[in-house]
Each structure stands twice: as C-alpha cells, then as structure tokens.
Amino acid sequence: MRIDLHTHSRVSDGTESPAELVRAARSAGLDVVALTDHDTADGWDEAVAAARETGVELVRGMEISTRYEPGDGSSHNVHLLAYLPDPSYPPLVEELTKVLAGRQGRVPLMLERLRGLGISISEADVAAASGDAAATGRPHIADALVTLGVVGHRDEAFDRYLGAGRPAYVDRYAAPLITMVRLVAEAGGVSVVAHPWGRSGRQRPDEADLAVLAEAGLRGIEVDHQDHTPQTRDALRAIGRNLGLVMTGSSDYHGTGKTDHDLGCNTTDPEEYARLLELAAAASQHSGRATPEVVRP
C-alpha cells in the first residue's frame, strides 16, 4: 500500500484542482492520499468526489500555518498538518479566518516593495495567478513574477525577492502552536507537524519542545520528507520512537509549483497509517464532533 498524506491543491498553492490532483495521485500509483491545502477545507467536497471516481482513499486534511514560542525568546514558523478535524468548529474557524486574512493582507505590502525593486507588477496580476485559492499568498506571487518574465520559476521567486530574509518579505500572522494542536483536537483531529528540521535548517521544535506538544496533544512527525537528510530523518525517527509519536512520510506535492516533490517520492508505513486512523477516532469519539470519515473505495 502507498501512502502519501501531504498535498496541495490550486485552493492553496498547488498547481492543479483537487480532482486532477486526486486523479494524479492514481495515475502515480497511490493508493491512500491525504488533500491538506493550507489553511483551509474548501477543496474537500470536489477532492470527495474525484476519489470516489477514481478509488483512491482520501484523507481530509489541511496544513495549517503557526508560530511556536518556546519562551526562550525565540520564535520559530511551523507548519502543521491537521487531520479530519471538524472544520466547522467554531475557535478553529476563527483562527483558520485570521490566518487567510495575514495571507491575504500581505500581499500589497510585497508588491509595494517589489515595485519599489524596480518590478511593475500589479495585484490584478497575482488574482490571474490565484484564481480560485482560498486566498492570495506568496506562491501566487511568485506564479505572477513568472509570467511577467523576471525570474524563472517558484523557487527563484523565493530565493530572490519573497522568502524570509529577501526584500520583499513580510511577516504575517500565524497561530500559536501549542493553541493549534489543542484547537484540532477539540475538533475531533489529529495534528502532525509537517518537515519539522526542513526549510530553517533550525532543529526546533526538538525533542523537548515536541514532547511539550505531545502533552498538549500532538500525535505525529512527518519524518520522511524531501527537506529533510538522511542524518535529519533518523534523527526526527529516534525522537518519535522515543515520544511515541506517529511517523508519517509524504511528498508535500504542489504540481508543477514546487520541483523534486512528486507524488508518493515519500510514503507513510501502512503500519504508521493505520495508528493515525486509530487516533482520528478517538478524537473524534472524544471530541463529540461530527469530523469527516476517510473516504475509501
């Protein structure tokens, strides 16, 4: 069985509709793939239908953008993978709400400095780009200085003008880690925080913070992911042995959006995947929410 629970739509920062990519995941062999656009469960209903078309198994998922503040006074962005929660649950609508509007509200801002760079760009040329995302953010940016010409591709965009650091960043709101990890559960899911050691090269969280979040109610890592070494990845699997976490591996695909990503290039142990499912009905069970069945053939 393949298994590959981190992917994203044209409703975040993918390249494709959630039915073309559910289709895509089958074409590549899956058998089990998880939708987790950031932020947001509006390509559900359609990822639902493709995978009931096609036979794939669909997990409901989404990644959600949060701030984790150890109280060292550093401060450290995470991104974290929420599972089957009831999206409908009122604090984590609210949260999920204030995040898309930082996504959002940003992007003038960029575009200020990107034209202040010398770039003419417009906002009317990231709404081409965005189309129907749940909101416009930095990929969609990115996609629009691509079409204009001034750099080749996504990743140029981030390494030149958008990721943090470069000229044109700015911050945004994200949700307090430990306040994300409590709020999925309360909805009756199951949170996994995605390529922990990645994109920072920071090793935070580390063993001790993720045993914090454990106690708080985080049940998984993504260990198997294309950010991370091999050095990283027996690293972050020693310290889910150790927390009992869940061990997941997933591609973080985003079609043509982000390069050496392709769907099932990490999978999840059905072994790892059955434990996940075992933990989404406790929460559920617990949470007395009416949170989202896995859609299977």
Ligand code: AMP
Contents of the next structure:
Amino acid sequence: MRIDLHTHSRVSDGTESPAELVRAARSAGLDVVALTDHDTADGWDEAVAAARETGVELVRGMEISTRYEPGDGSSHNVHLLAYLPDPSYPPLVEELTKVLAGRQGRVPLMLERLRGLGISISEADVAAASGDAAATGRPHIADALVTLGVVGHRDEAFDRYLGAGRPAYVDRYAAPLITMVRLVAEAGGVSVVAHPWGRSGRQRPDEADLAVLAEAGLRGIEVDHQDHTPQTRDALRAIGRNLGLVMTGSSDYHGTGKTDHDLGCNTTDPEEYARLLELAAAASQHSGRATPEVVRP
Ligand code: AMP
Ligand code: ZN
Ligand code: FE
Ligand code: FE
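Could I see the form predicted in complex with the ligand next, after the form predicted on its own?
Whole complex next, starting from this chain.
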C-alpha cells in the first residue's frame, strides 16, 4: 500500500487539475492519495469523480494557513492539514473566507513592492498565472515573474523577491493555530501539522507546544517530508511517539511547481493511515456533522 497524504492541484498552487492529479497518482503507483489544496475544498468534487474512474483511494483534505503565537513574542506560520472535515461547517467557512481574502488582498501590495523595485508587473499578469484557482498564492506571482522573464523559475522568485524577509514580501491573515485545531475537530475532521519544522528552520511548535495542541484536538504530525532532514524526522518521530500522535509521510506534490516533491517520494505507513481513518470516524461521530467519506475504488 502506497499512501501519499499531501498534494496540491491548480485549485491552489499546483500545476494540474484535480482530475489530472488523481490520474497522475495512479500512474505513480499510489493506492491512496489525499488532495490538500491550500485553504479550500473547491477541488474535491472533480477529484472524487476522477478517483472513481481511476480506481485510486481518495482522501478529501485541505492545508490551512495558520499562525502560532506561543506568547513569548514569537510568531510562526504553521500549515495545518485537515482531513475529512465537513467543509460547510460555518465557523470553518468563516475562517477560510478570511484567509482567502487575505491571499487576494496582498497581491496588489506585493505587486506595488515589485514595481518599486523597477519590475513592471500587473494584477492581470498574476490573474493569467492563477487562472481560476480558488486560493491565490505567491507561487502565482512567481509564475507571472517567470512569464515576464524576470526570473527563471519559482524558486528564484522566492529567493530574490517573494520569500519571507525578501523585498516584495507582504504578510497576510492566517487563522490562529489552536482555534483552527478546534474548528477542524468540531467540523468532524482530523488535523495534522504539516512539515512542522520545515522551511522556517525553527523547531517550533516544539514538544511542549504540540502537547498543548494535542489537548485541543490535534491528532497528528507530518514527519516524512522533503523539507525535513533525517535528524528532524527522527526528532519528530520521538515526539509523535511520546504524544501518541499519528505520524504521516507525504510528497507535498505541486506538479511541476515544486522540484524534488514527486508523488510518493514520501509515504504514510498503512498502520498510521488506518489510525487516521479511525480518528476521522470518531471525530465525525462526535461532531454530528455530515463529513465526507474516503472514496474507495
Ligand atoms: P503562500 O501560500 O502565498 O504563502 O505561498 C506559500 C507557497 O509557496 C507554499 O505552497 C510553498 O510550497 C511555496 N513556496 C514557499 N517557498 C518557496 C520557494 N522557496 N520556492 C518555491 N515555492 C515555495
Ligand atoms: Zn503550495
Ligand atoms: Fe505547506
Ligand atoms: Fe503543501
């Protein structure tokens, strides 16, 4: 059983439609794939239809932009994977609407900064890159910069302009992490912190933070991810064991938008996946919400 629980389609900042992504998962030899676009469930229906046709098992999920402020003055952007929540749960919809508005609202601000750096780029350029994506992200601005010939690829755009601390970077709204953990549970879903110690280089949330989050309903951590070194994976695995969290592994596939993140490059242990599904069933029952089922071939 090959299980990949974190992928993106063109509905956010991947480069394939949800149906293409599901077919690519099958071709890559995956048995189970989760679609986890940033801050939206808009790709679910198309993915479900493709999964039924293709015969791959599909988990409906999303990757929610949150902020963790432990109270020591530090602030951390944390991505929270939410599996099988009721996407119509009003408080969840309300938060996601704010996040999506923040994504859209920062585009003109970032473009203003780019123009201040002498780069001629318009909102139409970004709209052409993002197409009908529900969640606009910096990768779309990066793609526009590639099309304009300003940079060669997405990574270069982040390194020179768009990454945190780079000259065109503008922050945006993110939901408080602990609030979102609670909302996902109330929506009958299972929450898993994505790449907890990824790009930022900081080891937060740490074990004590995660213990508090687990009390609030956090169920898992993504251990095997390309942004984690072998040492980081070992450290996270020890924490996962101590706290009884589900431990996942996944590609964080973005089509051609991210190199070295091929489908199935990391996978989730079938026993961990089974635990995740048990927790989802329990969360669904406890919430009383109409949650989506796993789509089985
Ligand atoms: P945003 O959602 O607008 O905050 O942009 C974050 C997205 O950009 C995530 O999906 C990341 O995978 C992607 N990303 C972040 N840093 C880089 C980078 N250096 N190169 C390419 N993609 C990146
Ligand atoms: Zn992304
Ligand atoms: Fe992420
Ligand atoms: Fe992701």
